[in-house]
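Here's a solo chain for you in structure tokens, the form predicted alone.
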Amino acid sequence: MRADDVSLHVLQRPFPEDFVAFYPYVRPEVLGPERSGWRGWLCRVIEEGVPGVTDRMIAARDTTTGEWVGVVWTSVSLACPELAHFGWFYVAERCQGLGVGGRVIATCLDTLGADGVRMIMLPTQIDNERAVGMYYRRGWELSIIDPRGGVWMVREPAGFYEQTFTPDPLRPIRAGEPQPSDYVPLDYLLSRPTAPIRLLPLGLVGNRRFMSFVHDWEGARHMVARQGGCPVALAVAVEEGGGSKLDVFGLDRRAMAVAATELADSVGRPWAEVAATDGLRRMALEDAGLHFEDSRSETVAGAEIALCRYVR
């Protein structure tokens, strides 16, 4: 078999019965048990879609037996339309090694493009050292990597991530409950490490930041400050130590602040720990209404750090 013989197709729900009974990621053989969480929601992109977003399939099939071969899911978000995932790519094992892969990604890429996506985001494992090359080779970039050795990569033009996410100053910012077409956005705000410590407290570091479909939403508080509909930051608060302890990330003050406002004022005593290092957030988190009240040193990763306790 070679890769033209193959034929490509952008599918979009409904999508057709063969197909279905084909995609491989519902199918527990295939997901394996690490993954096993995932399948009710894969189910569902499959029989009755994700809310916030536009998604398809782009996929292989061969054109001889007419079998499917292979297949890679893509989410555009509705509120920022520039910005897309790519994931669960999948070719059929007969398959590997005769580019079709790579026909299928390059389908993708032409189909997002023809959409005006700009971003695109995908997850894998640093391990998978073929994958990883494959999508480095088409203009992925490593982007943060967690420490079990999940990672995000990012296929994007320079500076727009900071373009993107960095509010007009001079256009209002609101703040609100987390919506679905929030999340692809909101994964890609999370996709960047800017501080050297990251102490959101619910644990959202690495690619355990990927907010989108399967996040307990329903285990804190959120607040999303936006701008023109795309999220420019995240407010999150959890019940810990007598109170509400509450963290913001987001690469603007001004934004981040709004979203902590907004949060502090709807939960009981809001309090942070921050890291000392990390002044933007420390001037946000002063700038909803919280003050210093002490400090202390925390070894975190085999580093000692100071910590700065914020009150209300």
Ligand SMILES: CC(C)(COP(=O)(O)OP(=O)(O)OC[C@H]1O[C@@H](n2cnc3c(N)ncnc32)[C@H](O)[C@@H]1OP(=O)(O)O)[C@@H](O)C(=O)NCCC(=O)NCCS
The other form holds:
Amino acid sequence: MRADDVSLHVLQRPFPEDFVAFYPYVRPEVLGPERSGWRGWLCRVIEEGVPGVTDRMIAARDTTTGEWVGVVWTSVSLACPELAHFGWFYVAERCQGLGVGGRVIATCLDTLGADGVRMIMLPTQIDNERAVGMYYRRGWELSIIDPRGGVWMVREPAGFYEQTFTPDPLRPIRAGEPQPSDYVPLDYLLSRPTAPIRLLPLGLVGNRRFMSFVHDWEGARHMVARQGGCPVALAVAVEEGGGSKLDVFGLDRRAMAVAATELADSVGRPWAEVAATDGLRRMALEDAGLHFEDSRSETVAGAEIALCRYVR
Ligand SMILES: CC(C)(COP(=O)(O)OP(=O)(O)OC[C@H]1O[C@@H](n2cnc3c(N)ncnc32)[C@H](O)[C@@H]1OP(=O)(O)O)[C@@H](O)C(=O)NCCC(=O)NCCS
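Okay, that was the form predicted alone. Show me the form predicted in complex with the named molecule next.
Full complex below, order starting with the chain above.
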């Protein structure tokens, strides 16, 4: 078989029955034990659909036998149609290494590009050399690696991340509870090394969480600041230390302050701990009505850092 012996298809819901029967990532032997917890969500993706996104399967079919042999799932945020998530890529074992995967990605890039998507992020594992190399040669770069080897890769024009998540100073920013259409942009917002340092205790780091599908929204309170529908900051609070431990991330002080204020107003006894050097986050918390109480030292990832405690 050669790569030319497959036809490429852009599938929308409802997916053809034989394609649903083929879909590999609901099969335990493909998913493997470490990803078995995602099976329920993947069944939803293939059978019912998930809210907040326009999603498609880019699929390859063997033209001789008629069998489906490859697929990748793409989802575009309804809130930010320039951002897409690319995931769960698979080529049947008998067809691997022949160029089929390369053709699936080319069709995916053409399809998303024609729709105006400019930033495509994907999760993979650093030890999946074949996949990482394949993405890198097609313009993706590593953005963040979690200590267990999960990585995010992003493909975007230079400066587009900053531009997308830096709000216009003249336009309003409003905060509200997270909505499904926030998830892809939130994954994107948190996909940089600068993002997760203090959100780390809440598990909001690397592709271990995926706002898009496996994040535990019940485990904490969240508030999203948005401008023009697109998320620009995320605040999180967990019950801890006799109050609500608060944290916030965004690129912009005002956006962070809007999310932190709304959240601090809705929880009991908000407090926060921020690295002394994290000037932007400290100012945003002050804007949200918290004030400095005291500081202490802690060893984080082998380094001694000074932490400032803020209370309201
Ligand atoms: C990753 C996968 C989808 C790629 O599909 P494929 O049809 O095998 O890919 P191709 O034949 O088009 O090869 C793609 C590239 O990988 C290279 N490649 C192929 N086999 C390789 C190997 N064993 N090691 C390193 N590179 C390899 C090819 O030379 C090609 O290089 P190019 O970028 O210059 O085109 C497929 O191998 C697969 O399903 N793997 C198991 C699941 C998986 O890892 N999914 C990705 C999760 S992020």
